[in-house]
Amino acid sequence: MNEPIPASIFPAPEAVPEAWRLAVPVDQRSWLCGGELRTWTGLTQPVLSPICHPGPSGAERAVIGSYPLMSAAESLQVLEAASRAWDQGRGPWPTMPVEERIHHVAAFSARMQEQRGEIVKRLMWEIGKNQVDAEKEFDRTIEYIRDTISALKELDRLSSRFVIEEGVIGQIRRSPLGVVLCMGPFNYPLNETFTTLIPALIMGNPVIFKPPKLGVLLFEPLLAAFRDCFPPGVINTIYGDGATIITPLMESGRIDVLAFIGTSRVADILRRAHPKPHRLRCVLGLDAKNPAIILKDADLDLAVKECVLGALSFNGQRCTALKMIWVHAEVCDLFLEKLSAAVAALKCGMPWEPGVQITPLPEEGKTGRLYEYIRDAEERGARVINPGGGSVQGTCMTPAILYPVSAGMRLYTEEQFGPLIPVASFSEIGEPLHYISESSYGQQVSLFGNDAKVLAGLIDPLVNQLCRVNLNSQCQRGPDSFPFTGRKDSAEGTLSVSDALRVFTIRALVAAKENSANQGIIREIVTERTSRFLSTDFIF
């Protein structure tokens, strides 16, 4: 990695290992609406892979398929289908017993596992995720579905009893909210999308699902399973330009929940388009600029290891990535030396190559935008300290460590979402603490140090600025049982296996005065099982 990336990094088509070749082109024409897989005959959008092949004028992105470019008319069709499935809360899906909904989701999970190999391959070709991480994303998603089912069983068990307070009998359960619009991000297109889509579905909400702009084709193998495993209209797909197909959905006022993972700028546009803001519930995973703070007594080898993972896993294209590193001035030189050596040891290559850690970037023009950050920082006094850092070949960029990064540089405040590592030094702990308090974002921080008293003194103020403090480890989302959220412009709503079940529902109850007549009515309803809400059934 100390040398510029060679042009030979990109293989000719015939040089791609047989096991990882994609059957191209994947020209997707199917879309799911109202329980039918319909065939699209209109305009399509070509899908360019971040993986390039040698061409006459240099590296050229491989064309691996296409997807539909739909219009507002199709958006309104899927909206009608989802609204019919909801039927003002009277549809078969929202009124279905919890145990039956669980069976539907479990059946889908089994069908999904049959497509593991193909989905992993498409993750590699569509967004450049290496084989190991692509497999982890798929397997983690399956595990998330299993854990969601288990969490719902537990939640329903707790709700399957009556309470009596102040002479009132009541049963409290969670009820679905209505039509949910799910939009996931390109960096974890399968996992992050399903962390909203699956809990929304299993809790009884019909869903309209728009795949991310990058990472569309990997969902195509799942369309038939969605159709077969859920009642008509419960899950619907829409494809195309967001301004064209999403704006009409929001402007209709008939979207009850917006589940969106992306930028705060786009989230604000979507929210403002809805004419009934008090009706709309938003579940948002947005921007972040997570810092690391390296104290002078930190284990520098451990800190470097965790910072490399935190800053450069999937090329730094994660909201949880470490995007600003603060190092105590007394150890900064040694830290930078060790960090540069660790970055130099990373392997850059194609996603299927064993041990590869730096892969091609999927966003169009991404390397150019990242270079603008480098140039801006250099013009204001920073420099790239690792040899070859920031070199570009096609869609690949060598990670660049920039130091010293300071106020006024774009990298100081803007989320780079790529393989750039800004580093600043500090003499007083108030400097990074002030940086965090003034930041527009408030997701996580990583603290590296060994003095328990010093760390304790930092934890207390930081938990009131951020939502997760990581001790001697990188920022991350998992485990999925832990809450995942953020303050300020970083998030709205909390996601975890159990939190997601709550965020897509509202507490509802049936209550009656405790007298013999009401007791008889409730007893008859429960005994005869004439209500799906008022029930003492226990799910095993």
Ligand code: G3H
Given for the second form:
Amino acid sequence: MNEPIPASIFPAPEAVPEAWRLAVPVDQRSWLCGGELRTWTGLTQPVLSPICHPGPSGAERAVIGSYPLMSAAESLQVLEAASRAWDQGRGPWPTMPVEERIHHVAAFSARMQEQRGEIVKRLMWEIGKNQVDAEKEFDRTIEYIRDTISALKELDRLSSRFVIEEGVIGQIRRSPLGVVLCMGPFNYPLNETFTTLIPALIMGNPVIFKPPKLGVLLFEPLLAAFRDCFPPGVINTIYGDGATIITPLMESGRIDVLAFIGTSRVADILRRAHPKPHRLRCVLGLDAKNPAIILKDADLDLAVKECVLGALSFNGQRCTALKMIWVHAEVCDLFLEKLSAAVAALKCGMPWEPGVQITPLPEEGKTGRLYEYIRDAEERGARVINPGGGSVQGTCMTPAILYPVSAGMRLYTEEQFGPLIPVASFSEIGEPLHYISESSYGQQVSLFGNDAKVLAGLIDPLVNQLCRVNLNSQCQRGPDSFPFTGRKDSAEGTLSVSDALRVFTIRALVAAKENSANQGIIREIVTERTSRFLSTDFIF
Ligand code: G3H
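Coords for the form predicted together with glyceraldehyde-3-phosphate, given the form predicted on its own:
Expanding to the full complex; the earlier chain stays at the top.
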């Protein structure tokens, strides 16, 4: 049974284990512009941790530092720096041989690894991610960089040749697009940001990077490495309120690619601010409301295990989280009983405590908004079926299972992004299928069952509604070599190690009629290695 969360869950500062104390305050004042680390002297934004300490009037969020609150003037300075690095595609970075760009990124990755401990600790304090998941986020990002380098080598090898078609000789390569604005989400501030930033950079695009609102300080240990490993202006950072600093960038019309992972509402505002929409490429990872469907022959223990992971890893704050569970009426009572028991066994605590799964929530006012979802569902006939579910202490909330959730309740359609598990039962499979086709989102689904024929009959319609059907397992992004995307309001563009290299580039080619004069010119260029594009150099 879920016990209400005791006030003692939050430690006094001196009770935080030595190894996990942050050297506070982390007052970040550096920002990177045009290859220089500049010092900010203007307004700042305090950073409140989701981790609280006991205070005179209850749990109080720890103040762990601050970061610059910049203005449009600084936005325009980073824009100028990135545009100079691009220099209409003639800058040293966009014209650099691929092999050299790879060396720069590899050098950065080596410097980044030196900062693992500090970045992991800041992830835990800034967004409340538990130690195991914070370490996983860091290590997965390093692997992503390594795999990106391998994928680029492979891509370049395939492009290091000529093709001859219909009497025309051609060489086709992928060329960078221009200045990229990268903005990642708070739930995977490092990993998801770098799954766009690294491919954008390595393909020759200069980048302006704005960290998410939550999860800013963890990037500070990387600023010197960015400065040292890349030519001036290739990577620039900007901090502050999105409306103030991002709007002028978009309105300038000089952003060529918007790589944004967040809500479709914000993505729409940003895109609309750009005066030349056809020149703007958007790479977007947006909202999702992934359902699970539990068929009557499903292995319920397995389904419960995967649904708990799917709905509650990092407190349900994943775009791929299971956010609505449909269970066949014949097994619904048993499923709910097992689900309640599994949820009651989860440990709630501070991110450094061994085995902890439920941790403090970083968004301001989040427990209040989650409570509103519960109240709305209860008013419309659902109830919290796990005793103690939904109890709140400061920034912590125990997971709540709500049943039966139905059309008209906010939880039926809205993305809760927190530890709430809405459950509905069905007698006809048409009910969850209708739910999926009516949904605004189209990322993934989890199907639990054992009859191959029944599953096959569901896979075919579902792959035309969503982008990934997970059999007997939770929804997830990985492995990172698999395509990650969504239909409807869930995404634009596809990300994976190799797809990301494509989305930040466009195919360009050199072509010539096949005659001896042209053959001679091409031969001379290639032998004397006077072009970086027209080249048969092979990267080992
Ligand atoms: O928040 C969305 C993430 O891309 C989810 O990644 O499925 O590996 O947790 P994950």
